[in-house]
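Shown here is one chain on its own, the form predicted on its own, set out as structure tokens.
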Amino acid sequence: METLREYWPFLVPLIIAQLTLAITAFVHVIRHPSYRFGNKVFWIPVVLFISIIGPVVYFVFGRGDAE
């Protein structure tokens, strides 16, 4: 219990930054119909259950054009 109460203010940053990321990139899923790679089906589970990498792989390798 000591050791999470030492590294609480560096964790909680990183927690907030990880939902941040994660909710902008299951909207952009959402809302955005084209993909350069993959469909809505593939990009879900990979940005919701990957944790910090799933969403960057998204916004890197599998976000299409904007329309």
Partner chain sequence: MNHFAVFFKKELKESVKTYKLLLLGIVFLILGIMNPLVAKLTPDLLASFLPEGMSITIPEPSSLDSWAQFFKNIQQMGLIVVLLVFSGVLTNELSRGTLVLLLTKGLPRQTVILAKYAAMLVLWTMSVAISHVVTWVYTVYLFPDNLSQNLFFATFCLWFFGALLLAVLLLGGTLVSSSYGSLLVTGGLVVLLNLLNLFSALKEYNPLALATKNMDVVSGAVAVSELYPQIGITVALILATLGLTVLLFRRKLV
Second form
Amino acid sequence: METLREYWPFLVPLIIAQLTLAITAFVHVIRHPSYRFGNKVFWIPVVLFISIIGPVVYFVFGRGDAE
Amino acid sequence: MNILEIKDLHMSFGSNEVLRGLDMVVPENSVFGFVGKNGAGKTTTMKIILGLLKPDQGTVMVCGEKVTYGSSRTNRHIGFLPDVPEFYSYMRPLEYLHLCGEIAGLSRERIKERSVELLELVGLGDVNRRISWFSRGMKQRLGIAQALITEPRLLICDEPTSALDPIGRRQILDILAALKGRTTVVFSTHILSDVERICDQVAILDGGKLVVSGPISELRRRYRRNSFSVRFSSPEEAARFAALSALQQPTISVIVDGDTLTVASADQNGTGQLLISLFSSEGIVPEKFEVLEPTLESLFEEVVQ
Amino acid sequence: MNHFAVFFKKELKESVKTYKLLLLGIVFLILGIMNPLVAKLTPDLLASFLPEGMSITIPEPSSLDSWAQFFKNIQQMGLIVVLLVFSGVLTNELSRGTLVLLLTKGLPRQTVILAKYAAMLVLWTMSVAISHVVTWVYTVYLFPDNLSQNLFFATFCLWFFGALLLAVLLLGGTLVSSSYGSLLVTGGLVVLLNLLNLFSALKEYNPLALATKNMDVVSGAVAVSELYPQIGITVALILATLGLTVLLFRRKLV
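Could you output the structure for the form predicted together with the partner chain, given that the previous block was the form predicted on its own?
Every chain and every other molecule in the complex is listed next, the one we just looked at coming first.
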């Protein structure tokens, strides 16, 4: 607990940044249900639970042509 | 005046000789149908006209200026619509036309004016969705709008209707027909009914050359087969008429189909008079008697082996 | 110039609309926060893995450790993400055919290449700047020592190396017309540079130094001026790559 309190200036922005990325990707997965590969059931856990890499892989490789 | 003149165009890809001395002339203010089988070289010809391909031999003149490969000078006279136009799908139609106008070097006010006008013309006036949600037909219509933004004297469309359903096709043809008198339209197709619907000039490409070209009305005259269609009141009467000895000549062919006869011969007037005299001598009044006009389809089949 | 401005603007807009800007911004922000944090936590983590009753002396972390993390992360994770994000910047347009309409409207081909490169550089600069500034702020906060020097120059070198890779990425896209292919060409260059490093005669001119000698610059082991030859070579390579790309792209069928 002590450590957590000491590091809040790091953890708060870190968590906000990761959440922003995950949520943006999540919304995109839901709203554009056409992917270069995979399906909704595959991409939702990928973008939500694999931090950073998940959304990056989705936007670079998974996203369909429709923006 | 001729807006497009192609002389002795040769083009081959490897050992595949696509164009073998194509000559083509498109008069100004015509709607010109460029017909050929799939793979006949229509797209290749268009890309050469746009300077996107380098021909092995031959020249292309647009509005009296020579087209050179890799240069876009002559393209200021041309609007181009590829068979499946692709846009930046994150943009909205007005945004895309704005980009096109800026690249073509139009002024800001002119772009605004033109975009609104053109979207209205192609029936996308009230569409403000992202292009990613567009149907094929809508993309094709936006394609026409972007091609016309510079008010080109020549609009070239590559198979504008082939990927569309019947309704979408009709919309595109109506738009192209509406341009008559304002812009010369050249469009390639393998759908002959499209040509019959809106074109006044046609050229048929086969084996890397034009086998037929000219105004449609003149072609109809030139390729008129001397044939007649006669409908009788009953199939029996038709059969009896077909069996008449006067029609059993080597120069006349008679095809019976139910109550209708199709009579073809080498000599048009003589056969027509023969038929009429046979009607009176046999005491028959046919329900219908007509001189058959050649359809573009029969013409196409005749000239393309 | 006008065509350039129009197409450059379109590229920037595309970066926003296709989430490139957001992706790079957040990834490099996260990297920036992680660098000092990892440097600070490493000794504690090491200690907690040691068996009970055993103790070793771990030197107190300093700003040097934080910057070591920065260069390691940007050089690996950062560059990889940037190259992935931009891998389709030219090839997607070629495979989809979106360029044909603009080219037939008089957009010069060299403008396509140069404007795309400029837009990539803008985003790459922004990414490196975010990471650098964030790392700097947290490092000053955690390790208020004066051990690190020439930070700006060291980062600039890494930025330059990235700029070279981005130019090669465009060349790759023009050569092989697929985003995987252009990544492969770029990866091939990095492997080649690593191999060249085995010959000590060439070492002095190898652009790879711009991405590997950064900590030596920060610690003062390598003087700034020692990297000037590599910077010169890299500038020349970037110009040559862009020139070749433009030449090839002019002849390319679209």
